[in-house]
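Shown next as structure tokens: one chain only, the form predicted in complex with its partner chain.
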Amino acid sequence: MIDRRGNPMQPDLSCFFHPESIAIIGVSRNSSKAGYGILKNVLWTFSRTEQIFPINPKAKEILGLKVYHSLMEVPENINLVICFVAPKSIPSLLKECHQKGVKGIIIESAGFAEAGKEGKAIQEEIGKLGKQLNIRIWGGNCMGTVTDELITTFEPITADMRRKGVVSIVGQSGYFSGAVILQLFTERYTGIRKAASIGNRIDIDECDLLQDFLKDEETKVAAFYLEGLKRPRKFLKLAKEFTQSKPLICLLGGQSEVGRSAALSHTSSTAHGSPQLLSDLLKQSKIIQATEFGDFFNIVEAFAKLPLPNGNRLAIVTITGAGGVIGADIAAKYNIKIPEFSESTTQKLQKLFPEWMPPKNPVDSWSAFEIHGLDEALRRIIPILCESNEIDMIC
């Protein structure tokens, strides 16, 4: 993005992941409503409590926090704006924002570009705006940020589920800050770093985003569903330079002219070109692809809870000898070996197992296992493999 003298601006989103304070705009009574939704999670995940600026003109008091009637009401300066109101009115909050000092606004309200040609001008009209007085915009159509210090989205979010993790993910999608995320900490047991449901992207984009996680310590793994590449260039070329040190994973929609149009009217994005074209660009910067949701839950959790691999040396530790026929047929499709086990691995083996079964990789360990039970054969088949130098992974 490029500020009103022309200079490049740097993706500085502290405002969004570290506020000073915040003032919800739309703030709701109504326990069903998003705007409650989101005082509720600011509320209780923000530690500055006497920091939340709820802003409702007919409320004066909602989850125990004095509500003011306006922005300019508000007693000091802001550093961050969430908003949920209609979208014709924020281009006049935006100058309410900046006499505010507010850096940061996240807009959580639909109805801009994905809505038709009115919702598009606003959405222009609000994109000039934020560069003019030099705030950051963030959405809108989208459902704000989770981070282990603070939730804007208006999803209920419980204790239990709440898990610090070295996933940070950036979604297109509420269903990326809502849905995505819940499996990942109930379901994969995975955590997040950062969550972040850009949406329309009228200002910070999936760029933005990658470049805070790469200068990010404790993200560890980046996973972004995208619908469009707003600066493919400088994605690729960013993309590059992060995984050089952390994966990226990608689930691109809109590979079909069908799932185009539906993105079209989903977050107004328009098409990445040649989806092979597009694949092959991301291969080249070492981007992994997931195809659907379930293949993206399954890679970001792995490369979340594993070690990487020293090389591609396999070995399949099996109940059954099918097992380890279909499971050494599937690696043939792979680039994945599986190295027979030196004479000194197999000697060490053979001490868990009858004389007359003598282990091979496939591992078919049903004898093993009736010997020394399940538990006990586990505990002292792995440890032998991972200790031989002769294998790199196991399943």
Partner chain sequence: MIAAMQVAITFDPTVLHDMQKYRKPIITYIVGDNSIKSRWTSQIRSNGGVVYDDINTAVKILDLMASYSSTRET
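Can you now output the form predicted on its own? The one shown was the form predicted in complex with its partner chain.
Here you get just the chain by itself.
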């Protein structure tokens, strides 16, 4: 967005994360439909229930709320619109949004550029119209947002999944964002500050979100799954600023010929440059790169739950010597030091080991486990290492 002087405006995404009023267009009475799911999630998470306005031309009441036949029928101005309607009906909807003072619209329906030429043409028309009318557009082909204040996705979210955290996470794929929410909220007990599914990025893109995370003091970790960078130079510039104080993790899809083809039909994205070039650019911005989903989850969880170390000195505690060898190899790959223990630390550890087994780093603890048992040995080994002031991390 450009201001009156021709300068880039700072993105204001407050209407998406902290709206004052919400209209939901395409609400269904059928509980299996996406429009019903959106209303249900908004209803139990948005504190101002009197400012929720379902739109359906054939219904009078859904989930206990009065239903309006059109956006223009709503008696008040609307801050945010969430829609799940056919793409061809959205240009006229945007004009109504402009008349109602709408600041932002989340388009969760699909059928845009990812679907072919006709969808691409509609997507371009919507993008141009949004700029003309000064309405920020989120999506299409997305699943909206999840925060501790508001859930706009149509995916079923239960109370035990709604755990507040410090991670703000962006998924270009809708269902990836859903999987992230389910796994981080429930299985990993990590919690999320903001989760955002941005889909085809008609307007709002990864740069807007990263800039928002920069300003958000409660975002301590940022993580992105992307199938291409819409504004690579801008993103890398913002990443350099972000990584000065906070970790930024990125998993890129579409880094092979087959993957790029899949991304085109998924979110109409194309990767920029060769995979090696893109990887090198990310490293320059100090972005932590994940290689696959499991790696992505583990890195995000580690940064969310553990404090950043003061240095790069690592102690490895293993149940087998082979684990120490592999751990040392991985540490060397990332320039992490495996220091030798001081005489004082060695003497303290030796009391837990048989005389024939002098403890070293990596610590092969099997013989200590045999003497004291697994839990007791670890309860005594770990504090010795923590109190030594010789290491910064233990794994």
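Throughout, rigid core stands for the largest set of C-alpha atoms superposing within 1.5 Å between the two forms. All values reported here derive from a predicted model rather than from experimental measurement. Numbering follows the first chain given and starts at 1.
- Relative to the superposed core, residue 61 undergoes a Cα shift smaller than 2 Å between the two forms.
- Once both forms are fitted on their rigid core, the CA atom of residue 360 lies 2 Å or more apart between the two forms.
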